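One chain follows as structure tokens, the form predicted on its own.
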Amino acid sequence: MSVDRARLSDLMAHEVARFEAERPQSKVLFDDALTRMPDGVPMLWMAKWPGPWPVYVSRAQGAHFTCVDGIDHVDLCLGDTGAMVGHSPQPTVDAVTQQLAKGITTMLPTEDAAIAAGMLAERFGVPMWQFTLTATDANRAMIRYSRHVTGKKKVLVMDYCYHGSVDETFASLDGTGAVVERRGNIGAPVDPDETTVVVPFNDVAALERAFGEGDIACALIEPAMTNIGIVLPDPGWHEALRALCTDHGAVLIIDETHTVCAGPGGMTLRDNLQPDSVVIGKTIAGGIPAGAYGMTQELQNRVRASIHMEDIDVGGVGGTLAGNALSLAAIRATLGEVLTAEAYPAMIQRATEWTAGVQATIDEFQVPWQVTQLGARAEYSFLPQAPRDGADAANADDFELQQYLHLHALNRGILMTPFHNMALMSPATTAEDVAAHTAHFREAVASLVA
């Protein structure tokens, strides 16, 4: 579909006017915040939300939140996975409340640490775990450990990947196939060609060429790409990557931070993948800052044998608040009582209903878009077929169109993630919540083709 840009501009202006009329209290708070924070937000990326100012939340519970203007919202963003279990699940709140009274952080282990590690080991199949505050921290740790034990320096990542704010992952391929800084990379410390090897997702031949250079310490991947749009792996791709890592002595790190939507052990458990390390963050503590990384026993033995006790605290891995008592209490409660195996069937069913609703509108209006589902997560993109790699997904991006669709949804009480057209289901998400999105999406698409 060729979007009529003049019509899109008019539609957007109408939605902006509606937003401004309905959200005056958020405007008051925003105007005050402008005097103290750049763009009025605590992190600049929050300025990317559609509309002339952010929505301010007064209360979030389950799969809904109410803003300061009294509007109820279906939350399909869910803290972009941080609240995949729903906002403030009671078992997590109870565990955190109890731990707050007993102590927040002491730099000493708690009973919850071993319990949480055991839960993660059972789910993901790697036995030895360490805890951080974010998945970004966990990825950085595993990159450093990989370089340490292999004696090699380069990190292999997928083109258009995302693994938090890890410097080595902000690299992409240019038109000649050379490794370059990814667009928007802020203050890159070194040329990424010195640290990083980039290959397209699903390209086995590119993997073979990359490993042939002999300088790869680790491959850091999502088992399905999720931050440039959902890109699913081709049959055999994971097996080829595993074999190449083994043959060339590289560490295979699978980042399940988003793909844990596929099931209680993410795609690692669901698809019987065989990583050397698993990284996860965000949702495992119900929104309390926490991350973790696990290793096989063999890799952990290599790591531990190569680090002297005298230097263990100053080697570049860890942090004073990592593994704090509060985070670990939240992980134990969230994994043990909220994000359980029994929670997933209903979450995945809601995502299936969401996907069907989007597909019905695509079919009805014959727009050349597609929708992809991964467990409890689903996403539409402005492509006639599912993307096979990050470049496919990136080339389909249409920021102006996306902003209109997201603002249209927001004005009808539905929050989408601000970065792409993704919807995530929590244990609290209902069929009625999904139906609200289906109705909005049909109305929005109809407005574009009328």
Ligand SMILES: Cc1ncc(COP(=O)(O)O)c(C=O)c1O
Second form
Amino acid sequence: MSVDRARLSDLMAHEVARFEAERPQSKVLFDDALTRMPDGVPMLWMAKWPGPWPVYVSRAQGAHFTCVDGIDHVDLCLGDTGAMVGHSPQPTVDAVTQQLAKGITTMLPTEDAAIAAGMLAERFGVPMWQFTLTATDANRAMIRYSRHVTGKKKVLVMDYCYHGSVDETFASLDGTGAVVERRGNIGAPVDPDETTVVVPFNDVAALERAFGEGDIACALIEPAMTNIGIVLPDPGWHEALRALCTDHGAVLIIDETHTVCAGPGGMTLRDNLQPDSVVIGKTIAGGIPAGAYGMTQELQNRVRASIHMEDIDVGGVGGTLAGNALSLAAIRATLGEVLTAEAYPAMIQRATEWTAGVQATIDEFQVPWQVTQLGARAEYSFLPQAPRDGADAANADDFELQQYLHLHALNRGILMTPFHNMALMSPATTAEDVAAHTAHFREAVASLVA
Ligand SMILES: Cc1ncc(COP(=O)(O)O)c(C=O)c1O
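The block above covers the form predicted on its own; next, return the form predicted together with the ligand.
What follows is the entire complex, opening with the chain shown before.
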């Protein structure tokens, strides 16, 4: 379907007018905030929502939030995975509340630390864990350690990957196959070709060529891409990557920050992957800042043997607030009582319902789009078949169309993940929440083709 742009523009104008009429209190806060924060937001990305100003939240609970204009929303964004366990789950709130009164940060371990590490070890199969405040920082730590123990320089990543604000990962392939800065990269410290090798996802021949150069310290991957639409791995791709890392002495780091939607141990456990290191962040502490990286015993031994106690605080790994008592109490409660193995079947069932609802509209209106599910997460894209790599997925981007669909949903009380067409299910998301999306998505697509 080629979307009629004049019609899309009219539809969008109608949705913008509705948003403006229904969100006056958000506008008041936005106008005030504009005088003290760029774009009126505390973090730049919050300016990229589809309406003329951001929706200001008054309260979030479970799978819903209410804005300052009193409108209830089904939250399918869930803080882009930061709140995948639902907003303010009671066990996390209780544990954090107790810990707040007992000391927040001391730069000394608490009992919770080793318990939380043990929970991660059991889930992901790598035994030795350390903590950070973000997944970004966990990735940075693993890249440093990998370079340190291998004596090699380069990080291998997938074209159109996202692993947080990690310098080495803002690299992509140009039309000639050269490694260049990812579009939009701000203030790169060096040419990414110096630090990074980029290959398309699912391309074993490209992996073989890349490892042939002999300079790769680590491969940093998501086991399925989730930041440029969802791109699932071909059968055999993970095995090929594992074998090449082993043959060439490179560290295989699997970033499960988003793919933990596939199950309690992410895709690592579900698909019996064999990483040297697992990175995770966002949801493990129920939204309290926390990240973590785990290593095999063998890798941990190499790392520990290579660093001297005297220099441990100036090596570029770690941070003052990392591993603080509050984060660890939150991880222990969240993994132990909220994001449990028992919570997953219902979350995945909600995503299956969401996917079926989107597919039914695609079929009814014969639009050349597709929808892909990965556990409790699903995403549609403006492509006739599922993408096989990041470039495939990126080529299907249609920012105007996406903004219309997202604003249409928002005006009907449904928040989609910004930047792409993704929905995530929490333990608190209900079949009614999903059915609301199904009905409104149908209405939006009908408006485009009518
Ligand atoms: C796979 C993956 N890794 C790491 C990150 C970074 O997370 P944070 O911004 O919380 O550091 C993200 C963020 O979207 C991500 O999707």
